[in-house]
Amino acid sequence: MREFLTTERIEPTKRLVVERTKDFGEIYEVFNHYDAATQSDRCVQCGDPFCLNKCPLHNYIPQWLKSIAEKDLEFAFKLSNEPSPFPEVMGRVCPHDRLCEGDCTLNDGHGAITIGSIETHITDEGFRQGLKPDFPGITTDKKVAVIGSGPAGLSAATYLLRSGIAVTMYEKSDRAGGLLTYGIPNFKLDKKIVERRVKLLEEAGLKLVLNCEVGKDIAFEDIASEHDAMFIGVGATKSKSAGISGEKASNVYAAIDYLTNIQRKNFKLSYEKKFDFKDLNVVVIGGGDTAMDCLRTAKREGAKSVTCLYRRDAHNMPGSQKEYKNAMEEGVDFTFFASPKEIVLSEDGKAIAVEVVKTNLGVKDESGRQKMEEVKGSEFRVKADVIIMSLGFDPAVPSFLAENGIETNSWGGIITNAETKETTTAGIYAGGDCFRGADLVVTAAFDGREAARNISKSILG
């Protein structure tokens, strides 16, 4: 260990730009043997790892780290599964350089171990190898039901079973994932690797209910009636509003919709045909990652062009900036400093462009972020044949929750308590971004591992 004076970090190959935006295949490599050694050697093994606490699932980086080192497969693949339900999708999603590269010692002149290419690395090569995870089989009397397959759904079903714990999960759409399917493309998450963990939990002793809503196909009482406790992991996917005129034309697309018809379409599915965006100049509006999946989507659509509006500058991004830099490797236009004020509509009522106007940025903010000023007479416009409003996102809430007692709070997230993520109602118990509000895979996850162990601790004593 401690090799970071003698190895440089190095970035995982990536496929070529006029390769990789001709189709939605991952576009990094996975670590070899080798490299993930050798990247694992630079660890100084600090005695309080920054990245380990950075992690919201506090995963055993170093401890993985070190038996990659010396080249011990087996007992890095059963650290790094312990306290996370998924870590080859976290390798791959995870904003690691916010997280556990961010807060990484050698960030300082060295640079952070490649934590996350590591991570990937760890469970695809331990599946090549014929390595899974532990599960006991169903060894209880006990039932619990989860609404949503999501990131914090998988995760709880993946800790109550491996309590032993009998689960039911109800999905409302075809597939199992929730954005892990129908929200991240391929060339981020190949939904393989998705598909292989959901087998491993129906091995496990899951039973998955496709194309039932809860409230619409099936009752939340029924389910309730027939179960020892419930997690609800349902999301956040209404789409937030800009509030600017002309926002409402029917050329005018929320992200959300324009990722899964997209998804739809690779799946060799039905799709909405108004999402196909080839030879049109297609505009985006925001600066996460959803932006950042619909812009990268529209250039492997073939759109003539597509360019990024954003109210601030690239520093100050709220997604990853690998991410970013992904995006303006494969020939996306970014215009910061430009906020929206309106959505310019044809005579039929179409959307033709946006208006926008320029903007500085000013005195800090309470949060140290510095606040947005308009610059007066600066406004312009920027020619669209297709809009994407990629604003974030709330939670849309379900007719049940009140109906059973369960309350939330003035945005719609569902108030839970924060030691035990059980909502207001005894049994019951939530999280992700049904509860925080759009956030990350890796918190919502912590979310359902979280009320998985105290659902456990409940209903087995």
Given for the second form:
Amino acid sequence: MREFLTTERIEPTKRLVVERTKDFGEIYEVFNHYDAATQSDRCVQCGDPFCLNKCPLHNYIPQWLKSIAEKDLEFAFKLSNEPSPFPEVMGRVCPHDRLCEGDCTLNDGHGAITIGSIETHITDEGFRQGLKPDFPGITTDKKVAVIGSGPAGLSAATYLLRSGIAVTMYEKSDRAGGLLTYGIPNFKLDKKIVERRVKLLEEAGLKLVLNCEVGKDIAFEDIASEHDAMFIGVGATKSKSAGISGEKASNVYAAIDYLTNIQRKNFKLSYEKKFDFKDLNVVVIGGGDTAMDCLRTAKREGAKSVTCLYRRDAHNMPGSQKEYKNAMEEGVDFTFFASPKEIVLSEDGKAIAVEVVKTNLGVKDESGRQKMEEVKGSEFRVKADVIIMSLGFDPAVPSFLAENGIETNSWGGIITNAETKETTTAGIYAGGDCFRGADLVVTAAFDGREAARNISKSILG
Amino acid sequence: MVEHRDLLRSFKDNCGFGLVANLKNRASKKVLDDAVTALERMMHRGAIAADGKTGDGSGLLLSMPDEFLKKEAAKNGIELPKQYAVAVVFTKNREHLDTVEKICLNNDLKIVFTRDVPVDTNALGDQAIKSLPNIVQLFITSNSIMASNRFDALLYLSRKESEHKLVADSDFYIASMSSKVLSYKGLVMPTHIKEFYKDLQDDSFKISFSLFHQRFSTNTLPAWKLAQPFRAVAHNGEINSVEGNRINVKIKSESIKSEVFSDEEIQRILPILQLNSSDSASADNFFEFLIVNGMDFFKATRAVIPSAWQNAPQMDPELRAFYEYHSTVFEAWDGPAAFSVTDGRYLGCVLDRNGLRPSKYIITKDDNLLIASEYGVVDIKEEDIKERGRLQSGEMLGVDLKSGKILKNEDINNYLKSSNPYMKWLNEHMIYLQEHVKKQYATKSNYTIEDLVKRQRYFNITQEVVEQVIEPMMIEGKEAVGSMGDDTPLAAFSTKQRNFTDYFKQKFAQVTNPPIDPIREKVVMSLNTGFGEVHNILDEIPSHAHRLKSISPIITSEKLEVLKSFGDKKSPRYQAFYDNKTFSTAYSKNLKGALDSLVEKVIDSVKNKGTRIVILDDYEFGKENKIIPMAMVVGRLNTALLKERIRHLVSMVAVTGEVIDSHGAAVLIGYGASAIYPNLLFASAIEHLEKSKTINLTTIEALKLIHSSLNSGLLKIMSKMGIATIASYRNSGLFDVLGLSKSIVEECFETSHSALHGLDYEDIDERLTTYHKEAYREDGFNKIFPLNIGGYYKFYSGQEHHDFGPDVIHAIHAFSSSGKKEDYEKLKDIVNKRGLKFIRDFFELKSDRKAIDISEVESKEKIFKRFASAAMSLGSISPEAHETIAIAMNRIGAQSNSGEGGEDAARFNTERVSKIKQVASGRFGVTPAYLRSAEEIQIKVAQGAKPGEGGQLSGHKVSPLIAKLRHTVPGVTLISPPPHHDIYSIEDLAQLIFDMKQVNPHAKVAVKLVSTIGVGTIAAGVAKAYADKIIISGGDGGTGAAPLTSIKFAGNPWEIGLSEAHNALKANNLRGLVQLQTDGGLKTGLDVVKATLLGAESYAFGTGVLAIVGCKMLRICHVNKCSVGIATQNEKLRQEFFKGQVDQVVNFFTLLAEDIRSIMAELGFKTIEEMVGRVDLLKVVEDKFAQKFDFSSILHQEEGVNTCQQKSNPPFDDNAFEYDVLKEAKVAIKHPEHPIRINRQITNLNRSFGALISGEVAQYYGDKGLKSDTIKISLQGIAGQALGAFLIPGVSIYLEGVANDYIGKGMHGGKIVVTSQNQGEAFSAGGNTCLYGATGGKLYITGSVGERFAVRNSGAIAIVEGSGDNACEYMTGGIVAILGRTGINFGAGMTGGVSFVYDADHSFVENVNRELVEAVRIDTDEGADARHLLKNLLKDYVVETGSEKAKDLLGNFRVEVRNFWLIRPKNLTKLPLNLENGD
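Following the display of the form predicted alone, present the structure of the form predicted in complex with the partner chain.
Complete assembly follows, chain above in first position.
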């Protein structure tokens, strides 16, 4: 261990841009044994492991780094799969540079440990070698319903099943995984990875009910009466709007709709053809990870140009720097300091450009973010054939919440007990984006895990 | 259980001691006069109270002055018969005399005459007069005809009965009651003892011998009865193992059968030890009991103070047999001890096995013997001296007055070993477990355990424990090392799973006694453990040798089986002595009830079923069964069996999952367990080994390594208290018990100190129930990875609280960089709202005055003056970090601390200088200029991370810069010994402080102690030793590397120690003499204010300061890879990654000071000065959990001043002698081109001679000093201690005579030449620990010297003609030639330099500690350089001294060279043999 002076940080190999933009395959190669071990061997094994402190799941990072350095994959696999419901997913989609790797002691010039890639390696390689997380089977007579099969729901189901509790999961879509399936493009997270996890849970006893929207296809009360507890993880699916004129135009799309349709296309399922952007000029408004996903998807779909409009600069983008870099490499144009004021419509009501105003960054505010000021008279237009709005999400509040005494806050987030994740209605728990607003996969996984911990405590005693 | 209020007034004592005797038993006045003179001349070894006249006590134990007593009796018309005795009684109440008389009458004794001893109270100080009792002599005769033995026995019986009867009156005391000896002692200075006791002036007062003693007590409340000598003993030193010894005497008392007393009389005598007496008094009580009961004088002495025999292969096997036989019933009274003893016929003087106290003797041609701590206490002409010698470690010297013979150590040993066929007895009866074990650890199935995971979870074996504790033991064979101290809450305050042994904090020796080195001085240590009954100690019969023995108290599964087989009736090996029974420690409900019934069962089994070995086993652990904490079982049983008076019948063996490290084992042994089988540790290790892909060990190897880790860990824990054998450690209860209820402590751990009484049986039960439930919890968590992850040693989110966790570190980094108040507020928020984690968190502030405006509060600059950075050496941290901190502290007017390891002279007088210069046990870089550059000199007696332990800087870290600063060669490993080898005792500390104040009269001298219960006593002693400042360090602090068990389990939070020290100083009227500082995890203004209210006037910051300059608590300081360039010497890391800025430090302290100011404003205080010690402003918070604990001892407030009232604390001795010499020397200092010669008579009262002049030279010329022989001083006489201390180039001292201990201590240059008329090996001419920490210069002595010659020498050249044990220990440089015999353990820990030893009788090689050095011949081609060097050295030596021995050697060099050994460190490739080349 502690070989950071002799070994430099390396990133996992990325496929060449020309290659990778031709398909939707993952762009990163998984570390091989050697790289995983030598990179792990750089770990300091700190007394204050900032990495695990920063990790919402508090993954046993230094511990599994040590195991991998010692070439003990099996042990690392166990360590990694204990506190995390699907480490191989998190290894791919977590913004490590803001979390564990960002806080890594060595991230002050030495180069942080490549925690995410090693995390991916551990479970991918483990599965390949036939390792499997243990599930006891259904050993109790307790049943829990999980509404929503996104990261929060999957996480809750994982820990409930590990407790021997039967889980029925209701998903309104045709496939499980929620955002993992239809929100994150395949080039970041191969859908086989998600399917593998879901299958594992099904083998462990998960009852998955697809195409079933609670409150529509099945009554909430019916589920409630058949289960000992419930977990709601319906996510935040309502796209935020910019509140500018012209955004209702028919060729202005919500990011999530675009991503979902293209994923359906990749699954070879039916999808809306209007999302074929080949040879079009695509403008994406927003600077988060979802915006990057749209930009890079459009690029792969053969758009003529792909432009990102963002009000601040690259440094201030809310998403992961890694994704920004990848988008840059793949030929996305970025227009920074550009605040959209209006969608310019053609006479037939189609969006043809975005009117933007230049901005300046001023002093930092209390949250440490620089304040933004618009520069008067600096307006200009960015031409567009289609516009994708990627401004974040709010929870879409299903009506069954209020009907069952589950309170929500001003922006629709479900109110829960901070420690137990229980909602205002006893026995009903919630977590993930429907409680936090749009957030990370890892925080959703955390909510699901902690809810499961409390559910099992409360129903098993 | 010791109550807190007693602690504040308790004491420890050390001293000067000795005896004088006429070998032919001729009584004379001269013997008395010599004794009195000797006492007077050891005044500096004692202490004087504030009234300047009340000494801590001194006294004489004399042979009966027959002529005088008969005359006095005759004056009153009494004619004394041949058989009579005199009792000396101290009493305020004369009615007590009637009680004594009645008891005497009852015992067939008659008081014929009561004499008030005439005294002159003008000789007393006020304090002594106030407490002066009536001093009465009772003349006693027998009422009927009886043998003199019976007469003596009845005197003893009567005295014991009187003492028991009048135990309630603490003023009543019988100083002596004997037909053979008579006591004159009291609270009087030696100079006035003769004036006080008028009898002593009478010409007819003739005696043939006297023991004498001058006391130095740590407190200022000395009492008349505390003066020594006692009835048979005068003791210098401290019995470290006394707690264990006291219990063991109680245990032995259960089976006493005496030939002198009837059983009924024995019952009247018991208890053997008087209550509430000192360690010395207890030793005296026990020794006297043995003698009165007819035990042989020499056997009794050696049974109580045995020589080191267990690991001494050089010892005669017959003698070892004597010791081994006696070890079945006696354990050593261990510790620094020089005892003089007498039974009236024999006189003896014996030294502890470590040789930690000086004892020097002179035999004159006219048959007088003088033994004393120092030479020169009685004037004896050189030509009258027949022999001048000293006792070596573990030696005894005796006198038989009847035959007028001196009995040397060898004579005594010959007598001892041949007095009984011990060897035969042992051969026939003693059983060694080892011999019956075919193969240990080999069969894995012996170590498998059911429900492994559940047990691991219940017994708190986390993944962290496996990785951080078990794995290192398995790989390294020693305990795991960590760094950066402990920042977790006490077990009692923790909300997480903790081990029961976490409530116990190890005790350690500081100041009044030294720790010992368990590695380099292992030869004196032993873990030898025996099983079986404790027989009657008063007879010697073969069957006493019935004993099962193990070489360690840690036993294996196989040994346990063997042990069991000897007590198993079905086994052919069965012997009733070892009948054993296994008891389950499991319980399901009600901890207390289960414990009670277990105790009942055991007692019944021992009483009625012959059980002799009680095996306590947790085998019944399971889903329904929890386990009673093993320490609780052992402690409780120990107390209960003792109460039943059957403790002597049994040995306890613990089979337990709780022991995972040496601390866990030490706790069990400390409360009485004989052996431990750590079943879960072994099982977990095997499991880990099997799974591990990297550990390439067989099971046998791995378990062996774990076993030896535990063994060395135990040695380390014992050595911290200065205890050498496990037998003396067992039962000692040497722990502070923190947070357990009074009833638990009283019932289970009565002998220990305890504080913060809180958790009772129910609370512990509740905690165990939770752990148990968690262990068996069946849910989806810990399913894939079953162990808990840990978080006790390192931070883990959601686990144990770490006060320097990531959030705090981030917050410190943020605000020290920005300097913004709002960023500081974030830290405040985290720290001040952390909950009830540390003692201070349980207190809130409540002022008695109104808030004031902050503008009225004193400025931050005034507050800065109270800040210091904690000691961190250059070496432990990088030069960049070291200097950044120094500059910052200087800039704000605070102090930085050099730490141990020297400082570049280029930094002196610049902004980069460290105002505090530290002096630690390694004395690295401690030179005259270094000391002279200090504003404050800090003597580090202990450090928070590992109090009582030494350290080691591995060779690869000794860079050229570090080597230069530490006066050694790059790449040489540097070892810091556990003790300061010139502080084994409080009077030694006084001497070191005196040294420091001579070298640098302007500096304040501070002494750094670590918080522990009892530190108040030490602090009082330190104040009396003339320190200016005392630092109470938290046991949780520490920035360097240390064993994890030390970081976690030794030393208390600072709150406990600070409050106790503050109050003890007040109780002793000493608070006004010294400043008080504290450190330990202080972070915010609130922390500092609370420290102030508890008594601190200034504050030091260690970890906090490191965090400011970039530390991220990696806790890898010990691997040289600190990624932020702080704790490393790696160039790249230092240059590229150290980002610390002076401004950050300044920002931190500015915001901290402002925070303090705002709290002061709220409380309504303008200055810190008026807040110090205002404990009344602290109130325990209203909280249910807080109310559980008793904080009264911490919130206690004594009467008296709260702050230091004087600028400095000047020593009693003004050193006028050297100031006078300095006046003359000044001329040469001013005009160094004109050398000067100075001539003086010197006595042993003139101490540290040369230090003052050297300091003065250093002031102007730095360490390079002056040209050779610029100041040449000729002295005649006997020099006091520390002759030539810190001597500087240019100063030469020629002494015609002899010198005492510490010659050339810290010498940096110049010359010390000691010559004496009586020259040669046979004559001792220098004391112990000469050249300690010397960095240069030349020392020639034409006689032999004492123990530990040239210890930690790193540059001096020395030639002497003989030496004691442990010569050249820890040496890192320089050249030492010894032209005669050495003691044992030569060259232990020697990593540099070379030595030559002349070995005419070819016995030397046995004496070499061959761990690091080798002895080679020099009469070879390769040895040419060495031969050449030796010859040149000898020539110079002859020129300077005229030594006969050296002349002979040179005259016959070709032959004699064959008798020389060259001793050199094994890994030293290039020897520094060519002085001309600058080696």
